[in-house]
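The chain that follows stands alone, in the form predicted alone, written as structure tokens.
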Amino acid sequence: MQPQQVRVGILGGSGYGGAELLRRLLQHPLVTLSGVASRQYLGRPLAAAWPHLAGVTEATFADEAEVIGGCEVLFTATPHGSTALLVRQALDAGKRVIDLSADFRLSAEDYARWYGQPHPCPELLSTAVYGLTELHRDEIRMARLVANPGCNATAANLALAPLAAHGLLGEQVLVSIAAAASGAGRSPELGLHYSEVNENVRPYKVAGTHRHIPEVEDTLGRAATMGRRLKTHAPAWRPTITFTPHLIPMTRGILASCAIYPTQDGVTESELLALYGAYYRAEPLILVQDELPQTKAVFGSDRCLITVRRDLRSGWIHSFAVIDNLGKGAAGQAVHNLNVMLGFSETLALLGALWP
């Protein structure tokens, strides 16, 4: 019996994110998409947004509160602080959530201390699950609110889950990311304009401050602790990570490149590959390759393409992840996400999936 259409609303549809949920919620065979908001763009065509969409659709921009009310399942793309108040609104009439922002990320304490102020509706964050999706399927299920991960975190934590999981992370991890320019978002800034950004590359947010470091600490303590037995409430250990991004002249893509050294020895680079082979196996958007990853590879797509080696010399295991921080970073695992929800098949509407 082919499942009823489900009807699905956006919050943010003028943003990159926006943009990407909409490319994915357009052909999805099961989904009406009820309504799009943007503050910036009230009233006015998608196309006054994204051209491409000229033709293909006749909507217009709505208002928040329609939005919320004429949907089943709201997505939203919108800032961190100002998404938690609409993410409660959503959950008090009755809809479930997938949250593109950082608000439900964290725990209240941690929110506080990386996003400088308190959270805005704590009372909602013991109902959250962190959306990566091949990690949290059992809890995504019958999640109200899924909180999407950030775009660093899930290649970071894409490369290194196996690694906790089997209790070869040591108590050194470091993570070097190198991030597009389009992982800042759309709001006109000088340090993204063209001029700036071509033919240079730079880090920021170095020496612990970027905002994604929790996120890859509670994922990696919580497979550590549990092995694929994953669960939602705080580990019981949690790695301390380095974290290092670069902004590289490119729209889209991130390149994580983490390194460890292991708390065993004797660790063949063929036994990673085999172990990391075993615990993705049965991931539709993972592709475990001998060869190393690049962008270009998962450029517009929704998967994650990884590989390990084994540095001999110095006894260090590097491992590698590539993803397309719009797609598998963002858009791409929230519609994930959607699917499992609701109970269709996974890559409904995804873009490189390996197999159906």
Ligand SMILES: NC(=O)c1ccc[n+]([C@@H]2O[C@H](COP(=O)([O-])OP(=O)(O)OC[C@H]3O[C@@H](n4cnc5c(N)ncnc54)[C@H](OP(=O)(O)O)[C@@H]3O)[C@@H](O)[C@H]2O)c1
Second form
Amino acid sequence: MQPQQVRVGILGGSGYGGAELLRRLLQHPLVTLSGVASRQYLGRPLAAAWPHLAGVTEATFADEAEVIGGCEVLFTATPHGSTALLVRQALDAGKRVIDLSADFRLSAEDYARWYGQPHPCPELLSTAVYGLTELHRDEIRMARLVANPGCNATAANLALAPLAAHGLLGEQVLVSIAAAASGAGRSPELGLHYSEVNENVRPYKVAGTHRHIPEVEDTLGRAATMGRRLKTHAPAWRPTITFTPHLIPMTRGILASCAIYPTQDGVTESELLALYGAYYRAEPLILVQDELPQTKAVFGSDRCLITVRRDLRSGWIHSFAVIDNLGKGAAGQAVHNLNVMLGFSETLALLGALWP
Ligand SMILES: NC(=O)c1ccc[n+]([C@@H]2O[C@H](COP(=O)([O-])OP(=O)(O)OC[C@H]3O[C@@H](n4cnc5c(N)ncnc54)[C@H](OP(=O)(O)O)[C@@H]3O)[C@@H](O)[C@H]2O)c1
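Swap state to the form predicted in complex with this ligand from the form predicted alone:
Shown next: the complete complex, the earlier chain at its head.
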């Protein structure tokens, strides 16, 4: 039987995540874009916010209630804190939701601790599935609410999950992130002006303060204790990671450079590469390669490139992953999740897939 067209809506259509959702969904063969919301651009053409869409679509921005009412599946690309209530409205109206914000990624306790406020809809947290597609596919298929992962967390988790699943993760896990400026969204901010970012590299949110830390610890803990059969919250064990992000003078892209001191001695680099290759063998958007990856190779795409090294001198294992923060780190992963939820061919409308 041929899959049917599905009506899809976007909240936050005037932001970067919204723009990348539009890029993919407008060319998705099984999607009808039923509505796109923005408060700033209400009633104006999509091209008012995104000039590259002039002549491509005549659609105009609508309000949130109209977009929720008209769709079957809703993408929320809106800020954390204000998204949860919009998600509740959509779920109450019987819609399925893919949320790009952080509102449904953590337990209520972790949300309060890391986001500094009580969760607005704790009763919905058990409905949410953490949407790291490659690890949680079976749960995503059935989900009413998918919590799309954070961009830095996606890169770190994909770089480290094979080590976690093979019991190699010990107490020492270091994650260093190089992150491009679009990761902070489109709203103007002093530290993100061109003249502040250009020709500058600086660490930010260091020493255990970055909000993606609990997502990585949860995911690696689940991968370590349960392989790929996962439940959304509260793994039996989770590592404590050291997470150091750096803002780099680029528009898009993330490099996760990770290091662990393994629980077992004697594993060789070629064994590690084979282990990574086997772990991601069936994944159309992940390429395990011998070469060290670079962000330019994934610019504008939905792919993740990964490799691993053994430092024989110190004993540490290093793994590296690159993604585009707005692709695999946001809209690309969200559309991948849509394809999984609806039983479509997984790579429909995605960019740079290795095979269909
Ligand atoms: N940028 C990334 O690399 C990235 C990666 C992964 C996840 N995310 C997450 O995805 C979400 C969107 O990120 P972004 O980078 O697209 O942000 P953005 O560029 O700042 O866009 C945010 C959008 O939300 C709308 N908005 C702002 N306040 C709102 C409110 N109170 N209620 C409803 N809509 C509101 C804005 O449009 P109007 O003001 O016109 O309504 C805008 O379209 C965020 O939660 C972010 O953390 C971002």
